[in-house]
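A single chain, nothing else alongside it, follows as structure tokens in the form predicted on its own.
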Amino acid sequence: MNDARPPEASSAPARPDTPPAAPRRPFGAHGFDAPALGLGAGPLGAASLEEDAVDRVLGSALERGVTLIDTAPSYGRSEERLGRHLEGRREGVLLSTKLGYGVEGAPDWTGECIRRGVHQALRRLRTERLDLAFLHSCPPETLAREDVLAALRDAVEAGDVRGAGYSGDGPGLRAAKREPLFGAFQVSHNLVDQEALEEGLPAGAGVLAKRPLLNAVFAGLGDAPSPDRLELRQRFERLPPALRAPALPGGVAELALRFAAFAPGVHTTLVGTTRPAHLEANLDALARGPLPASLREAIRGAWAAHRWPGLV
């Protein structure tokens, strides 16, 4: 269990005339720090969304301290969209996005794939430098694989990424543990989904918790729920009824985002969204502070009554 203390924020309090921003921790060992709260840019792909859309969620992210900004190239038109909206004001972003899948002409996970797919990262965001990269929930069998760590070693050495991670959890997890080049993690932290940091992360690792919201299953599952948008649904309704309808003033929300930003351990809490009234929201639920220890342990004793694995 990791069982360190939460990262202290280094920003002063807000003024109660000036809005929250989010505040800011040292990212573990890295020597540069990230803010509690990171946008996840995974609804930003989506080739419905208007541009200005895009243009109006950063722009609130960036006014409000949220600069550290999560893609994939899964994700749609995310890191393309990116690159264009950032250019003129990348200093003082942290762009992470994955590796490891969805380079043209080059087979998944190996290391042509993984250099291609780096300089693909840096042509779309129009950057010189990815601040994280993550092999994206690859099985323990990849991660021996030494053509595809050592195509991630040389992007690190020749600066084209500043820190190399794994993101995801169970087996996949424990193998990128035992693996030195990895300083980052992004692992599942919420309501229901603790055991990554439930067995710990590596000293000095920076931690990205994922799905800190459950996908936002708790108002509903939509048309044709993905097996982890059920399977989440299924843990939260197993919730005592305190936890499924707290007296906080942003519901459940705002319960999970506090318990998971304020987790022992967590530098960063992803959130996607593609409204500033969301960011505002979290940043609000934020800005109320770690939950009451009563509440924590309640949150913590409900997932161990069950021991949920980790969902990829």
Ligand SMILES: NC(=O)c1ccc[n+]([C@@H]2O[C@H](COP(=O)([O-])OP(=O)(O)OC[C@H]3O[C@@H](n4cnc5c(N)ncnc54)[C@H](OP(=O)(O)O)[C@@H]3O)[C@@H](O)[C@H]2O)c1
Second form
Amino acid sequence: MNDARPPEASSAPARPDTPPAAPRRPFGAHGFDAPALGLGAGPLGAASLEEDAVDRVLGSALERGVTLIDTAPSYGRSEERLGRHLEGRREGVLLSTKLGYGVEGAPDWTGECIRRGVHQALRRLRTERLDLAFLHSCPPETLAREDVLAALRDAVEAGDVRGAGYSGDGPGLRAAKREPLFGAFQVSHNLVDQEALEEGLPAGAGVLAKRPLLNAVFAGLGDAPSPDRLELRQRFERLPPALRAPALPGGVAELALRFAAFAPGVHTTLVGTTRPAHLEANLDALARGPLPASLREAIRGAWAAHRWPGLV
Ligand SMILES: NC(=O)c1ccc[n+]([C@@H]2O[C@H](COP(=O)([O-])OP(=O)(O)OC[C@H]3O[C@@H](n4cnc5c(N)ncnc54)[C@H](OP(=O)(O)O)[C@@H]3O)[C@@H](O)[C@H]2O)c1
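Hand over the structure of the form predicted together with the named molecule; the form predicted on its own is what we had up.
Entire complex below, previous chain first.
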């Protein structure tokens, strides 16, 4: 059984030759701690990724206290791979996944799909309990379905799900905030997407910032970019030059991560990566602490000048 206790390493005094571990924080009013840096395991689901690469990034993450891992049934082979690669090292890891679709024989967004989706996730992740389970970005109409909410509530009462949450932004998030079942929220928060936090989240909720590096669109768009990536890139190009090329050791990735991770109300930032070197760079950036107030204010001001809506 997983207790997700904070690892001993995080409370040990840092030695100068020890690379920084992810700092930990109380996760809202949930009664457990979570690392300020979590691993977005979307990219770990790619069929093109070698199993060794999955093992390497997970190994680095666990070694450095990046012990909250977020996945979803829509992330390719991610859930199944996490189950295999975390076998024997599940203790102390907070596993988070999403629900609402992708269960053979059960119509999406029904109570049956939630019920069977919980068991499918437990099986794939090879665990007895999901630490966090989020409804994955459904619209307000779905949140009005009592069968969906009842199935999630039952899973919490049965102990299969430790914390129920909603992952998404915009109208779905606004509706979800009114539902007391949700004690955790996964929302976009980055240089160009601040609507969810600006509008506020319920007191005591655990908050995970997704897309904290704005999908790394600052590094280029890649082939056939999705509409979201195009939108993020367009927003990024409208930031002042000082924010697009900041004088920080880790450049704009560092600016983005330190902004998101130290935003008031954020407990965990979920960064998707398949590269241990990026994980290390992100931990180094976090170890440099909150951004100076002048930079924070410039970022808040740049967003407020446009008030771009939240991207799911
Ligand atoms: N609706 C939803 O529920 C929803 C939507 C979006 C995201 N999410 C969650 O949030 C997680 C993170 O979101 P995301 O992956 O979309 O966006 P993200 O974390 O903002 O960006 C991920 C990208 O950043 C790159 N990266 C990581 N560290 C870097 C560094 N130090 N320097 C430069 N590039 C770096 C990664 O590439 P490399 O692999 O090359 O490192 C990857 O391409 C997801 O995995 C998922 O768990 C949920």
